[in-house]
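Read the single chain below, which is given as structure tokens and is the form predicted alone.
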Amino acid sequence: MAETIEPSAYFFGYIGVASAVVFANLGSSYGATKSGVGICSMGVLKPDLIMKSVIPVVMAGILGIYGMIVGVILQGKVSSITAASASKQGYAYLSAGLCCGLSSLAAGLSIGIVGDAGVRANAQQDRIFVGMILILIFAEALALYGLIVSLILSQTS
């Protein structure tokens, strides 16, 4: 007689998939939008700095890629949940998705605020650029930490 798998295991697993993608894209879109507003404001006075100031938008866009990577990995894992540890796997995939998604959301908020203020400040003082890039790197690292932990959690069997 075949063992049945609790439907809640699939539910929690797929909520993890959705969480990774949705929250990472929220962070990505906020970071890109907020930084883009700063670039547009700065570009009116110093149009020659626009291309140099696109870095925060690119860094914010990477956050969405993190969510997509975790979402695709988790989707493959959720479809192969085994009956022996179904609940454990479902919860692990939920936590993996939330870990990546919420870390990317936090990073996106940080990148958006720093990117907006940084590109505006860079238009007034060139020496601020390196400091802005360092702050953006540390903000992006938050999402990278979430991605790494998500990948580790997704290996639960």
The other form holds:
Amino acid sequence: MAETIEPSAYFFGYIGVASAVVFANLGSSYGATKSGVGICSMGVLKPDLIMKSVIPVVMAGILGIYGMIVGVILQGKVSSITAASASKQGYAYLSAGLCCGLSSLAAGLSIGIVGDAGVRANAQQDRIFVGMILILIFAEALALYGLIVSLILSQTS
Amino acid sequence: MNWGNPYDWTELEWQSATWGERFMFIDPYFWSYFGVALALATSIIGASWGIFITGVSLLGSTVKAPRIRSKNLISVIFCEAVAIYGVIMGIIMIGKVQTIESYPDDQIDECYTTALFGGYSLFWTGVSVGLSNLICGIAVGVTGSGCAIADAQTPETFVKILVVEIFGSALGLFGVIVGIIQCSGASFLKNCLT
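Moving from the form predicted alone to the form predicted together with its partner chain:
Starting with the chain above, the whole complex follows.
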């Protein structure tokens, strides 16, 4: 006789899928728009630096990709929840989605604010470019940490 | 009271139920995995908060004093360490969650209370680690920002303010130490035979 699967497992699992995508995209959009405003302000007087200054926008865009990756992986896992440990898997996938989503949100906030300040400062002082890139890399790594833990959590059975 | 099936509880029994009896029907796995998410997510929010607080000051001050750029990246690295504390604790906590295969019939209440103990201890580990790393990230960010601005004016002040920053980063370490002790006692299977 087939065991019935605890229905709340799907509820929490799909909350995880949604939160991974939604929060990561929130972070990505904040990063892109905040640095974008800086680029537009800076570009008025230094149009040659615009293409170099688009780097924070690209790094913020990557955060949305992290959210999408985790969302797709979790969606596949939630659809195939086994009956034996259904509720455990449901909560684990909720946790995975929250980890990736909120980490990417935090990273996006950081990338946006640092990118905005960085591109404006870069327009005034050439030597700042390397420093800005280093700080942006540290901020991007935060989202990577969330992605790693999400992928570990998505492997629970 | 005899717990039995909560769907069979009468109104009177619900009125006399303790806090434990009201919360016990929330799955212990929910508490443990939510604790993992809290530990990681709030640590990383703290780290990112610190990075942008210090990063903005660093970039602004470097415009007029380019020499401070490389030295003050250490403040950003201190903030990154806060995120790594969160990752370490998250991975430790994931390893603590044990699957409960089945309960022996005569021990359901003891086994379930052990599972609840495991769940609650992981949740509150997540809260303590996460919140202390959040505060630590902000502290390191603010002191790092002051460090960059002061260094731009007077190079001698860099090391002195860095000492303050090191004290600030110890806050996250305290949270990790307490968290490790908290979750080391978490056991889902302690009194159960399976």
